[in-house]
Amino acid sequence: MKAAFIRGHGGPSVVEYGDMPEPTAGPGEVLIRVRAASLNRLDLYTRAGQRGSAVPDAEMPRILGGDGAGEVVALGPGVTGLDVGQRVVVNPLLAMDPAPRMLGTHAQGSDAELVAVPAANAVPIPGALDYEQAAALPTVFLPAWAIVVREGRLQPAETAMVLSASSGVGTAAVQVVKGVVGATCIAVTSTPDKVRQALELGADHAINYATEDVAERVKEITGGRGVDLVVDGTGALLFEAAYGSLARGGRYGVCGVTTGVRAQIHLGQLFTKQARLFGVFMGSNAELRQIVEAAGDGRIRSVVHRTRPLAEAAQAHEEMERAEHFGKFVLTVP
């Protein structure tokens, strides 16, 4: 089958595409015809071998790629629940116990023709989902979702601030915090081009942390109270000035550490405030259902910058690393 995998770390141009052995369903797994596949900062890590992500020669070559839509063409034995012919996509999140492992960094890949997944984690999707929607939803959906709706527990009343608001988890928050929710969102992000985009995705507001700062602009929009939730993708970047917006009772949600790992905490806000910080890491399949219903009634919907072929996975890592994109990267397998 043709894929997109690394023989060893490097930058983008150690992807390469070619052939590789075709996998079979194991026990408890389902054989899925891979139709298309996005790009999350993770397959960046894994192919640079960065962030803990390094991949054992032993296991080289690696086909990288966690997020992917298909269908089912072979079922393992004992799976039930799934036909073959059925179109699903995949939670890429394949064991938390006793350290998260993903699909395409510790097992191979859905930047593939084919892949072998647990059947618990190939999620259905509706007729009225294309491949390419579907695919972009797992990675970014389901950490927003754990902020916005599971841990934060956002409501209507509220106001929401979402940072790196042009990535794929903060298109994916706003969303969340408006079509789900249906609260207040601040959205900040890093020049004109992406206010406006964020603006037309439904936020109420944007900031352009480039030019503008974030403390006062916040204080400015909600006459000086401060926001109830903080989506943070980021990590060091706009810890600070964000954490010093959160409201009385505000919580503040952490999935992603893009920009760093070290920032000053106020342990005096902490408590004066009484706030919660917290972290995420991905989402159940259960969640991962209930964001494709969402999908598929139009209340939310995955955020597309370029979809290229499979074949040009290593031009598309080569602009994902630009961070000049609004959204996700779908790569499109024939």
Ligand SMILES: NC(=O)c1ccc[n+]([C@@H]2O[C@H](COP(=O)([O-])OP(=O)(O)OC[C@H]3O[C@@H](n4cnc5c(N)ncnc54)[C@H](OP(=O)(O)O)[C@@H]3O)[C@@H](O)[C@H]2O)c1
Second form
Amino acid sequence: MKAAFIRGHGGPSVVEYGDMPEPTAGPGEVLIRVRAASLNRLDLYTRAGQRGSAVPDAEMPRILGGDGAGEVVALGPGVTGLDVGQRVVVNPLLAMDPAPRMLGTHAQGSDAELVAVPAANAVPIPGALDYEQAAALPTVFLPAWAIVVREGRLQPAETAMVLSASSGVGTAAVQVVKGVVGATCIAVTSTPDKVRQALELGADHAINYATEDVAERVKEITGGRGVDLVVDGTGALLFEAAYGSLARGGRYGVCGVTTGVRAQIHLGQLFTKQARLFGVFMGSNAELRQIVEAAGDGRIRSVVHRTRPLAEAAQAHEEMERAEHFGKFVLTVP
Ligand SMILES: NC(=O)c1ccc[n+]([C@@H]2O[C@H](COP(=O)([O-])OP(=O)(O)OC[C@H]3O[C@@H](n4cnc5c(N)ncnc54)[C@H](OP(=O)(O)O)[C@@H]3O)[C@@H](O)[C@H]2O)c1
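Switch from the form predicted alone, shown above, to the form predicted together with this ligand and output its structure.
What follows is the whole complex; the chain from before opens it.
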């Protein structure tokens, strides 16, 4: 079968497109004919061997890709509740213990014509959702959902701030804040064009952190009160300004550290504001079902920056690396 894979770590040029052995559905697994896959930051880290995602030599070549959507073509022994021909999207989180295990990093991924995954991770998609839309959902909407809905319990009368709103996770979080909860959303991003796109996506306010003082702008926008929730996939660069902008009782959810892992924390503010700081990693299959339902009825949608054929996976990596995008890169599988 055709696949996008790496034989060793490096820049975008190490991503090859070629033939790899076809997987089969083991016990409890389904085999999926992939129609679309989407890129996430983790795919870039896995390709480069960074941030703890290096693939052992013995497991090379590795087919990249976590997010994928397509139709079930075979059921492994013991699988019930799914049928051959069913349209599904994959939750790439294979296990949380003893450490997170992700499709495409720790197992052969979805940037291929076929992928085998645990049946529980294959979530049926409604007819209203095409494969490209579906494939762009899991890895960005699961942490956004976990921060905004599950852990952050954002309420309609509250205000949330989404950092790096142009990222895959950011575009997802803006929509969960607006389309699922109906709260006020402040998007924080880095260029005038991204500010415009964040407002078009539904954010009520947008701050350009490259030219504006985030903390000062939040004060202006909220009348000095601060925000009730922060969705942070950016890490070090914006942490202090965003953390300092929490209102009393505010919640701060971290799901990514693109700009660095270390930041100063003012512990006094944590208790005087009775704030809560927490981290999330992906989410459950049940949550992906809720996300698919919300996408099916139009409360949320995937923001696709660019679609390319799977054969151009290396170019998609290169483009995503430049960080000029707004939303997701999707690969279509012929
Ligand atoms: N915990 C989880 O479950 C989970 C799941 C998915 C992703 N993540 C993490 O969340 C983060 C976002 O993931 P994603 O797939 O949405 O990423 P992405 O689309 O590649 O994010 C790129 C965006 O990040 C911002 N950025 C700021 N500084 C950057 C820098 N130095 N290099 C590159 N980008 C920079 C830019 O947005 P602005 O211009 O708007 O600032 C850029 O467009 C990543 O760190 C990822 O590992 C975690």
